[in-house]
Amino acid sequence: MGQDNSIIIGCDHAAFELKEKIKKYLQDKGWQVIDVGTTGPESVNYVDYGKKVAGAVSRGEFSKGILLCGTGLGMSMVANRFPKVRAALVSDVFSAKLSRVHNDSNILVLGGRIIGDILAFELVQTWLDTEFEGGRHLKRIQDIDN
């Protein structure tokens, strides 16, 4: 499994910008960031990026991933589709805060066409601070992952 300060990241083209920002978020922040591409502008396909942050979460190659496209819906999609993923797409801090509160998110999905760059460092911030609550939730996570 992934060391505890590292996390894997992954965008497409539409969200590329926004990826490199809050990589180097991360990394003044400590962590060890595993950046599985995109490496720029040009257009690509965003499933093969949700594919690979998704697969290495899935396996347990890290605990905690982000990923990012236009909107987050695509890649949204692509990660859920794996088993023992919870993806979460969000836009406002009390949904990433939720989201790990209530289903334990493992990946935080954010779009690069909706949210700017402050309110991304909020989120991410929000998201890796908070602990899952456990308990009443535990038996509705295991029951997703079942």
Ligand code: RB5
Given for the second form:
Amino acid sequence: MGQDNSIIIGCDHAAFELKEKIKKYLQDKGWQVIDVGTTGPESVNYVDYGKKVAGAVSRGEFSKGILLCGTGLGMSMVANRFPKVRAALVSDVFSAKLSRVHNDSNILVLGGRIIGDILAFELVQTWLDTEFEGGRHLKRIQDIDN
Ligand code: RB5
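Next up, can you give the form predicted in complex with D-ribose of this protein, since the form predicted alone came first?
Let us now look at the entire complex, which starts with that chain.
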């Protein structure tokens, strides 16, 4: 299990630059970032990287992960196939917040061709800062896996 301050991150070529910027943003704030790639702008298959991050979260090795591709759509489709993964594709702060409060999302998915750097940092920060509310939402998220 990764430490509480560790987070796993992965992307494809379409979001490589944004992934690098988010990694630095997190490291500057003291996070231990486990980067599973990709490591450059050459074309790759997003499924491979989505499986690495979602698999690690599904197995309980990390409590949180971040995935990025061009739109975020492919990565969220891959990630949400994994048991116990609740991946949230967001591009606005309200959804980033509510994905934690109501859905206890454990993977944040971003579209590198959709959002800019500053918004991406704000979405990441909001998502990390927001706690799950529990209560009536607990059974609902449990029912996703049941
Ligand atoms: C890559 O061209 C693109 O298809 C990928 O990054 C992602 O947007 C897929 O959903």
